[in-house]
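What follows is one chain in C-alpha cells, specifically the form predicted on its own.
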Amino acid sequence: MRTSHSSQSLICWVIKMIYEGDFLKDAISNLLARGYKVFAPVKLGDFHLFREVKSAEEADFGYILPRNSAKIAVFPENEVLIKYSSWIDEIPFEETRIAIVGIKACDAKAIKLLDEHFLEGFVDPYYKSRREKLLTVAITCEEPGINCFCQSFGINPRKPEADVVFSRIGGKTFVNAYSDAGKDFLSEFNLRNEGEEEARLRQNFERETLEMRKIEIDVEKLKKSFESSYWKEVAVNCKSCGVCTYLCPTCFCFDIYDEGEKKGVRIRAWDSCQFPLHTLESSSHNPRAEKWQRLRNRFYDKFYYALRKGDYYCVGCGRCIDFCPAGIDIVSVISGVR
C-alpha cells in the first residue's frame, strides 16, 4: 500500500473531535482561503452534482448521493494532456491542491480502486499529480438510497475511508481525522475532544448496519455463463447510451484525440465500453460488435476480470440503477446469472 497518498489507507491513530458550528461550510471556506481547488455538491433542480465551487454558499449537503461521482476531482471527464505546435509546447500537470468535500463511503472506496488502476504498474502521471494533492472530506450516511448496496462489498457507510470524516449524530457534529493530511487540516479548527458518552454515541452509530439491498455474486457462475443467452435477454432494452459507465465511480475507460493540425491540444476524454465504436479496430473488425456483448463486458469488468487485482470494481452506489433509461438493474442482473 502506498502511504504517499493521504487517504490511501487508514492509519493506526484517529483524531476524534466535536465541532460547534457548520463544519462543512467552514471547511470549504478554509480550503478556498488556502488556495485549494474545491469540489462540493451543488443542487441543480431536484438533484445534486459534484462541481468546483468558488464559495461555501454554492454547496448544498441535503442529499443521499450526488448524481455524478467524486472521481472528477482526480480523473476529469476531459483534460488536456499536451499542447503542441511544431513540437510539444507544454505538458500541463495539476499544480493546485485539490479537495473534495461531501463524498460518501462508496466514492471514497472508489478512489482507492482507481489508485490500483492508475498508480500500480504503469503510473499515470496526470492522475498521480492530482491524487498526491487531494484532500478528502467525507460525510457518513444517515440512511441509504433505495438502490444502495455498498455493504455487500464490506464498505461501512458510517465509516468512510477518507482524510476527514464528518458525522451528525444526536444533534452534535463529530469530526474525525484518519491521516496526517486530515490531522493537519483539523488543526486549524476550534475543536474539543469528545466525551465518554459522545464516544459511545459515535461508536454505536458506526457499528449500526443499515437496511439496504444485497447483491449475490457467484464467480463460478459468471465464469461458466460467458456465452449464455442470458446476456442477450438482459440487453434487449439497453440503449447503449453509456449513462451507467459515465456515472460509475470506478469506470476508467478513456479515448485520446487531437484538436488542431499544426497547432492544438491532445485531449483525454471519458469513453464507455457500451458505445458501438469503443472497440472498433482500424481494420473495421469489432470484437464486441453486438449490444449484448458490450453489456456483458461491463458486468464482467466489475465482477470477474477485476478480480485479478483482488477487488470487485463496484462499490454499490446504485447510480447505474437510478439513472438507467432502460431500467437495467445491476443487482438483479448479477444475482440472476444462470
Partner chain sequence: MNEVEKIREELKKSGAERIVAFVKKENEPREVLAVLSQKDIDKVTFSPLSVNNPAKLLMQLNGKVAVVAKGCDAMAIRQLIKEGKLKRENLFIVGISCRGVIDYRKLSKIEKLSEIREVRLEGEEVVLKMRNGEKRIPFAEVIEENCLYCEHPTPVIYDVLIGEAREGRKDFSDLEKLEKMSREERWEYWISQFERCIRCHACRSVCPLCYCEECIVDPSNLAISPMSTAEDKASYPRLLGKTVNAKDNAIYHIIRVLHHAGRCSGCGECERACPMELPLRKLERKLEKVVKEVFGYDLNEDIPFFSKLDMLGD
Contents of the next structure:
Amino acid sequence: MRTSHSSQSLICWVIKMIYEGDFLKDAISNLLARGYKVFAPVKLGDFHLFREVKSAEEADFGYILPRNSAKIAVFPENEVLIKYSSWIDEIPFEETRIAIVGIKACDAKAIKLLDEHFLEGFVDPYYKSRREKLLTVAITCEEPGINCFCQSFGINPRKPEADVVFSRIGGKTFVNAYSDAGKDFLSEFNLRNEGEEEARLRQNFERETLEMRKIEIDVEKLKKSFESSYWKEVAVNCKSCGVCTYLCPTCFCFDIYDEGEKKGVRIRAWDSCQFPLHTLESSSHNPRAEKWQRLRNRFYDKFYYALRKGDYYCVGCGRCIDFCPAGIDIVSVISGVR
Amino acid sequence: MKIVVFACNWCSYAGADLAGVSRLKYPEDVKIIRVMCSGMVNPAWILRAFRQGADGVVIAGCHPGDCHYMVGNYYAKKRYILLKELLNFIGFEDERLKLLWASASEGKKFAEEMAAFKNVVENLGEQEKLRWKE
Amino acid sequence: MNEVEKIREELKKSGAERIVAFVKKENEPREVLAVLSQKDIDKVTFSPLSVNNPAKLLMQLNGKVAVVAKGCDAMAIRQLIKEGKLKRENLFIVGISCRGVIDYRKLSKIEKLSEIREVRLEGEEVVLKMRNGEKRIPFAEVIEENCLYCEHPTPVIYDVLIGEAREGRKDFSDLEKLEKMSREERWEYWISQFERCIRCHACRSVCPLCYCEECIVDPSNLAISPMSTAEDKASYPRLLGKTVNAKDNAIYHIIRVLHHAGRCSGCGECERACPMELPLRKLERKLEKVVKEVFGYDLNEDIPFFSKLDMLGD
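Any chance you could show the form predicted together with the partner chain after that form predicted on its own?
First the chain shown before, then all remaining chains and molecules of the complex.
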C-alpha cells in the first residue's frame, strides 16, 4: 500500500489560527457572496443531509455524520451530459466554483479516493471540471458514531485532509489551512495566530485516539475465500437494495442512458452493483445474477480489487452499517472472512 | 391542452370512430391510443403520460358486463379508483383522470364526454405538477 | 419462563431443520434476522428491537422452516401463502402477540446506542440495560408510529402463540391530519418528502410483497433474450427513468404503492429501511383505507383483492 499521498505531507507550511465568532456560518456567507455553489449539511427533522444551500441560516452543524455523503458535490446523483434532437448540444461545464462546508475526515478522504478513480488513467472530464473548482471546509470529529471505524484506515478524525479545517476545542475556534486554496480563503477572515498554550491544546486534541470499532482486513484470506460458502451465508438476509452503495462516500458506479426518444437528454445517474441489472449484458447473460455474488463483489471491490489503486476503498464512515435494512455489517463480515 | 385517451379496441375506439364517421366534432386536443382492453391500461402509463406533459388522461372502455374479455373493465375500474384516490392524496388534481364507458354505438356520447372533459381540464389549467422538465 | 425461553422451547419442539429468527447484532443493541439450525438455538433472542419482517427470507428457503413471526409478519406470510409463494405445510410459525416495536431512530435520539446492552419491555416501560446500570423510559416515547395503528397485533396464522391475543385498532385516524389539508398543502408536503428520495429502491427491496423478479420501476425492465434484436431493445417501453427528482420520485412511489393495494401487511419495513425517512406508510395506509371503505374488502379474505371483481356496481 502506498503510505501517504495526501496533500498534507507535501506542504511544509500550515497556518494555524484562531477565529472569534461563528466560523462555519461566516464561511458559508463569504463563499456565497463570492458566487460559490455551497454544499452544507441541512437539518431535516431528526437528521442532516448534504445539500446545496442558499444562505448560511439553512446550514446546521450538530451532527456526527450527515446521512448522505459529500460526494454529491463532485459526483451528483444525476447529471445531464448532452441534449439531443435533430442535432446534439453539448452541455458546457459549469463555471461556478464549488465548496463543501462541514465535511468530516472520512468524506474528505473519500474524495481523495474518488480522485484516484476518476482522475488517474482515464480522466473523467465531468468529475474533473467540478473537482478542480472544489474547496473543502472540514470539521473535526469530537466523538465517533456507533459504527464509525475510520481509524482502521489511518484516518485521523481530528485532522481531516481538507483545504480548511475547523475545530472547536475548549470553547475556542481553531481554523487551519492545509493548501494554497485554503490559505487564500482564510486570508479573507479576521484571524489571529494561536498562542503557545493554544497550540498545545490543539496538538493534544489532534493526537487523541478515539474509541471506535476496528476492522481487521486479511487480504490473503480474502484472496483465498472467493469461492467460499461464507458469502452465501452473509448474503442470505441481503435485500439487494442500493442503500449501502448510494450512501457510500467512495462508491462511484454510474449508468449513462438516454431520456426521450427523438428528442431528449443523455443522463449520467448513479448505479449500484447490488442491483441485478447492473451487470446484465444485452446477450442476456448476467455474470452476477445471484445476490450473494453481488454482495461479495461489493466487499471485494472495496478491500481487494481496489488495492490495485493502492488503497482500500472504504473510509470507515459506517453509513452502510447504520442504514442496511438487513443489518449486514461490513466490519463483522470482513473481520470474519473464512 | 393535451388529452390522452386510452380507448379499448372493441367499444370505445369504435365509438370514437363512429363519432368521426358521423362527423361529430370533438376537441382536437384529444389523442387516442388504442389498447386491446381498458383492463390492460397500466397506472404507470397514465403517470407516464402526465410526466410527458398530458393535461388530462381518459381511460375509455366497454360498459360493465360488455367487456370482450369478460372482466377487463372491472380491473380498469379498480385501478382507476385506487390511482385517483392516491393522486388526490398526494395533492395532484385527480379530476385530470377520467374513466369513461362508451360502447361502439355511442359516438355521440364519446364526443360529448370529450368536450365536457376538455372543459374540466381547461378550467384546471396546464398540468405542471408531474410534467418533466430537464 | 420468559418470552425468549418460550420461543426457543417452541422452536426446538418444532423439529424444523432450519429456523428463521432474530439474533443479536454485533456492536449494537438491535436484533437482525438469521437462518439458523437447531444447534444454534441458544442464539435466538427477541426484544422490542426485533423489528424486521422474516417473510421475504422465507421465500428463499426450501423444506421445513420454523419462523418467529409478529402480527404483521404473520400477515405478510399469510398473504404470500395466498399468492402461492409459500406453502403453509412447510412452515412452523411461532406467533408472537406483539405490543409494538421500538423505533430505533427515536431510541438513538434519546439514548446513546453504544451504551445500551439489552432492551426489554416491562409493563408500559422499556427497560434499557446500559453499560452501567439500568434506565427506564416510557414505551410510548419510543414506539414505532406504525405500531400505534396496527390492526393485527396477534398473528392471523400460527402454530403456537406466545403471549395473549390482543385487539388491534381499526380506524385510520393517522391520516386525518393529511386529509384535512388543502390540496396545495398536501402537494407541498409530499413533494418536499419525495424530493429527498435517492431512489436506492430499499423500500421496494425490503418489502415482503415485492417479489417480482423484474420490477416495473427498474430503469430498464427489458426482457432480453439472445433472440432480441437491437430494434426490440430500443423500442421497449421504459416507464420510469433513473432521473432522480421530486416528480419522478413521486411517480416511482405511486407505482410502487399501487402494487400493494389490498396486499400490504403493514409491517412498515419500507419506512424503516428508508435512509431518507420518507413517510411511505402513509401512502400504503391511504390505499388500505380505500380498499376497506370503497371496496369493502377485508385483508383476511381468502380471495386476493385483485381477483375479487364483484365488489363494485356499475
